[in-house]
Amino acid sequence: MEEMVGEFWDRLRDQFWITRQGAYLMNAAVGGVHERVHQAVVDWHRDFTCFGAIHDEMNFEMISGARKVCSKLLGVVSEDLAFTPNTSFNMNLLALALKNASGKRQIILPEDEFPSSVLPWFHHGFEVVQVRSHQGRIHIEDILRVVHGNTAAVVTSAVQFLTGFRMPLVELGQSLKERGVPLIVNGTQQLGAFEIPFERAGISALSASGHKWFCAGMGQALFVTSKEFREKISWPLVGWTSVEDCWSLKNEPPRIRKETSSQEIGTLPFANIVALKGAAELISEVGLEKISKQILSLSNELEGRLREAGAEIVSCRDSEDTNSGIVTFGLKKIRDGNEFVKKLAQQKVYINARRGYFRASIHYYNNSEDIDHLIRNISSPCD
């Protein structure tokens, strides 16, 4: 049985061409694309080149199908989900919406956040309170301690990009719901690797870009909002597809649709959504729970081997509930991290340098040989 399981993962690995480049451990930056997803995009471009608008109805059927499969994967209804460019765009949308909805001006978020989660709130005039982490762990009580009547929302990544800490979203969301404070989640480092408990955590809004663990290539994100949240805000943007009867093409005061997709404010990048659809279908077929277990198994192996090699583990790795596929570490003997990463790449080992540390991020299509390749080059770095 164990041999059959190994064959299953080996077969999947062969279908991700990025693995042919060597030990690719940069999945928290950009994930590999499955050959089937690549082919679906190629097929769409071919059809568009040959037929233009002749098959237009098929494009919109594809959008509907993509919305359905992505919504199902997230455990939400289609009306909750939209396709948008990226998380920076979505955080700006939310900042504008909340700015107009109430006089509350405080945003609370962990200080470890990726800038996409932070900068839009500064830009739109909110008071941004950044909660410190403790050896990579973010304590929910530290967040709740600074919540007060002027808090417009708590913003957090589901998985922190630097440390790989996976936030207990259900516990945080339920505590915030009791206080009447919206929870906004950047799910980019969790989408495709672990379940995002949108409903159970009472998440108000979620943004997740598709080019990392979701393995759908660059240029598209999923944007999800709850019906309860939408009822309390007015959307800040409008385009010809935002209105209730867009194909009437009327130039009159717009009646904006209630769905999150009203913020798909124009013609969509169909090829990118083809990739999202294909990636969601693949994850559903493989099984998200199975993917999560494989990622945790490999990341535990990676952590153990790094410790044996004398690396300082920066990631908080004390619980399977908060671990992820990201293992961040330091190497005392390395002075120039960026230069060392370049040298590793010459040996076909690919990791990231982030804020003075090294980040290895391992997906389900990686294997123990990738870990061996990394450890060999850390233990005996090439000068």
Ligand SMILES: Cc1ncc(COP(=O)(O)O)c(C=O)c1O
Contents of the next structure:
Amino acid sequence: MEEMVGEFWDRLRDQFWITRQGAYLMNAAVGGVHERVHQAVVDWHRDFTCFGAIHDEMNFEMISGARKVCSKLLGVVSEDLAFTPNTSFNMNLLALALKNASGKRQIILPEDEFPSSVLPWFHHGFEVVQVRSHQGRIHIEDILRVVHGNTAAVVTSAVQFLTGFRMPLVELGQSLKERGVPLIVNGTQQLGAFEIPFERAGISALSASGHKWFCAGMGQALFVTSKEFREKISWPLVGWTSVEDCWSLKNEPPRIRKETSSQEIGTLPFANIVALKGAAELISEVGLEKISKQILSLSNELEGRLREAGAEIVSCRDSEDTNSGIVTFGLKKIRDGNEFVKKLAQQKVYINARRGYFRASIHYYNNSEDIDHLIRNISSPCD
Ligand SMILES: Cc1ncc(COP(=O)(O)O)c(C=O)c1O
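Given the form predicted on its own, corresponding form predicted together with the named molecule:
Below: every chain and molecule of the assembly, starting with the one above.
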């Protein structure tokens, strides 16, 4: 039985060509693309090259198919979901929407956030309160303590990009609901690796870029808003497809559609959405729960081996409920992290240097050999 399980993962690993480069442990930066996803994009380009708008109908069917499979994976209805360029764009949209919706001007965020979650709020004139973490762990009480009447929203990553801390979203969302405060989630480091409990956590808006654990290549994000949230805001942007009956092509003051997809501004990048669709289909086939378990198991092995090798583990790794595939560590003997990462790459070991630490991020198509390969090279630094 164990052998069969091993064979299952080995077969999948072979289909991710990035694994042929060596120990690829940069999944929190950019995830590998499955060969089938690559082929779907190539096929789409070929068809488009040969047939252009003659195949318009097929192309639009592809978009609605992508919307269906992605929304099913997230447990939301198609009306809630839009395809947008990235999380920075989505956070700008949300900041502008909330600025128009009420006079509330305070945004609460964990201090460990990736800048995409943070900079738009500063830029659009919000007071940004950053909550400290404790060895990577973010305490929900610390967030709730600073919530007050002027709080427009709490914004958090589902998984922190640096520490890998996985936020208990359901607990946070329920506590915020009781206080009438919207929860906005950056799911970029969670999408494709762990379930994002959009409904159960009562999330108002979610942005998740597709190029990391979702393995869909660069330049596309999922943007989800709840109906309840949409009813309270008005969208700040408009394009020709943002209105009902866009094909009537009328030049009159626009009445913006109710769906989140009204914020897909203009013509979509179809090839990127082909990749999203393929990636979502693969995840549904393999099974998200199975993927999460495999990531947790490999990341435990990685953490254990790093500790044995004398690394200082920076990630908060004290519970399966808040662990992720990101294991961040320090190495005392290394002075220049960027230089060391370059040297590791020469040995075909790929990790990231981030804010003075090393980040190894392990996906389901990695294996114990990748971990061995990393450990060998940090135990006897390649200098
Ligand atoms: C948590 C998180 N959000 C967002 C991004 C990317 O932001 P964007 O989609 O705006 O390029 C990253 C990493 O690149 C990230 O780690």
